[in-house]
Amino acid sequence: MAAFAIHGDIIWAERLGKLEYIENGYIVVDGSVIASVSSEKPQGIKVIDESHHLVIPGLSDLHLHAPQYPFMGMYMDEELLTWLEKHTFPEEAKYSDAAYAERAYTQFADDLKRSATVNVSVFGTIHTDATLMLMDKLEEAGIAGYAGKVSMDRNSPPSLTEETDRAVEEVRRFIEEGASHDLMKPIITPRFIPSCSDALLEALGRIAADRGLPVQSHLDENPSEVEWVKELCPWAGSYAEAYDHFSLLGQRSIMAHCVWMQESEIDLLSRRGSYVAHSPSSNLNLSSGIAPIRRCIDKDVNIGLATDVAGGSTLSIMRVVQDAVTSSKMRWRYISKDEKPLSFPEAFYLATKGGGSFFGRTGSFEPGYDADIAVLSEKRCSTVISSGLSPAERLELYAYRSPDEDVVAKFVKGKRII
């Protein structure tokens, strides 16, 4: 691909809580990689025009489920576990259907394309077809990051329970098939504890290692599951140790929602390099509670943003860094007045080169990352100071007032998609 420069005010945020910007900048792509950020018109190459537009770096969703995206915004009534049996099991139970799951997939890569999210790790179902459809979707608009065939194989409905040999065997299958997408890759994904015994976990963590592949599950996300699991693996310290017992903790590991850690787990994760996906839009609407983020932060723990789609009941990750954000200050004001609340420099960095560093070298304008770029558009944040205003402020009031993200373009690693 040839170098090209795109043309705008210009943010990103190179390192936690501090935000960097250039207005009337030019960021120069090389084929698939940032070459430069300044505020200087490059010469001898075709310039993008985005004047008076914010240029951010795409963004990352660490963790949503793609077949529950059909009743994403409904039945938030009841907690995770009831939720999980009530709706989400018999709804995914459908992509057993090829016709639905090519409908379900094509709207929901669809509606992903649109929005300022370029890298995801995204859940399908036990479903190995369905699951390989989902990646053809995602790689056919655009998107890169990962995709998991989910392994269940106990306490689950009989529709979406796998024998245990079989469940290991269509893994392998996912892996094989799924393997040649270029910007979808597969990850192992056993469900969460409780769906998957001792046997299926051992097989998982070991064919992690054996392909050097990376892990998605969820992790205390809430009380009743956390007391599910102490019944499950009585010999478990935690739940975060049960994980670790079956090799499935490691720095290519992404854990979901983590509302309920032990001061001993955030160091287990610490220690092992795993990935926090914060998802605070879904922990509010399930009752599930407000992770511990800034511990996690004071202790290294690598954390980036999760929509968490469906108990997140949005596609959009801006709408996700004011949750983090609003929960943070909830959690400071009445649960620890030890931990500061999050700043929005702080969450848009999750959100971008946080989550991001799990995808890779993206997130972030420095020279050598990828090329993964959204351009905003602010026609629904108009105030009247609004003219007045830097890039770092423009963002904050767009992030609030326009949190379905209105992407007027979109590149991923140099391609542009819209």
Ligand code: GUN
Second form
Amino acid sequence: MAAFAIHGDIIWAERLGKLEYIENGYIVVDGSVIASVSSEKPQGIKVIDESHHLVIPGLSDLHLHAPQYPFMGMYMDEELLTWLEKHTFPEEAKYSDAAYAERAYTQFADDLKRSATVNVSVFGTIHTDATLMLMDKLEEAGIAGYAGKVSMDRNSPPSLTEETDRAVEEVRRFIEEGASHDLMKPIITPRFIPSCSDALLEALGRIAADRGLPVQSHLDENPSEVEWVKELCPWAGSYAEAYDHFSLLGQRSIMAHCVWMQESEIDLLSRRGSYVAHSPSSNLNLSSGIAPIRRCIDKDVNIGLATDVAGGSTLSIMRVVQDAVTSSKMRWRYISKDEKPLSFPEAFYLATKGGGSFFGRTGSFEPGYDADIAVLSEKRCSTVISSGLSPAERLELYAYRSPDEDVVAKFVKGKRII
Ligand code: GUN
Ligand code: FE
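Can you now output the form predicted in complex with the ligand? The one shown was the form predicted alone.
Following is the full complex, with the preceding chain placed first.
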């Protein structure tokens, strides 16, 4: 790929709490990576004119459920366990039907393509073939990251309960057949402790270690779930320790939610280098609570943002940025005055370079980072004062006021997708 440049109002975050920006700047892309960002017009290469548009790094969604997209925005008057039983499991059971999966995953991939998200770590269902199809669709849509065939062999409806040996065989088949993609890779996906027997968790931990594969699951989302895990794993000192016992908590692990973590669990995640997929929108919708993100930051835990569709009611990570800020203020007000609320620049960092670090060098405009870039249109959120605002002010306004992510151009590893 020949080098080219994008001209616009460029904004990014290299470290927590600080936005960098260059108004009327140029990002030079060389092949699949960022070569430079500057205010000087580069000579001798094609310049794509996006002047007056905000140009941001592609966003990372560290946790969402593709098969739940059809009912996103419904059934929010429940807490986690009844929500799963009444609404989520019946929907996921439909993905044994290839024609249904095709229709649903086509729409999911199309909508994600139009968003500012570039990297995802996504759950499918227990159905291997449907989840492979999901990977194909995301790959075609120019989405990068990981997809997991979900593992479940207990406490689930019959239609979603695998026999343990077969569950392990199917994960092996998923890994083999899913490895052929460029952008989308397989990830080991035990749904959560309640839906996986010890034998299955042990086998999954071994496969992840043997093959060097990443892991995604749920941790400490809801008080009833946490109590249930205590009953299921009386030998474990905590929910996080239970995953750790099965070698499922490592540097390449994403744990979604982490709302009800004890201090010892924060310490354990920090020691292991695991990622918290902070899902504030979902945690509000399902009355799960507000995760102690400031405490995680203070203990150097890796953190990214996540929509957790369909607990979350949006595919937009920019909306999640807003919820991360807003909900942290309520935690500070109601729960702990020691936990300073997140600032907008902090939340934007988590949405970009913070979560992006799970996928590699993405989410920033530093030289050598993947050229993952989204160009935003502010048409739907501009006001009479917009023309006098800095890119940092415009970005905050965008997160709060744009009804969706209005993306006019998108590049994934230097390739134009929109
Ligand atoms: N815990 C186990 N499964 C799920 C799920 O599908 N969504 C959420 N939010 N939490 C879960
Ligand atoms: Fe989830």
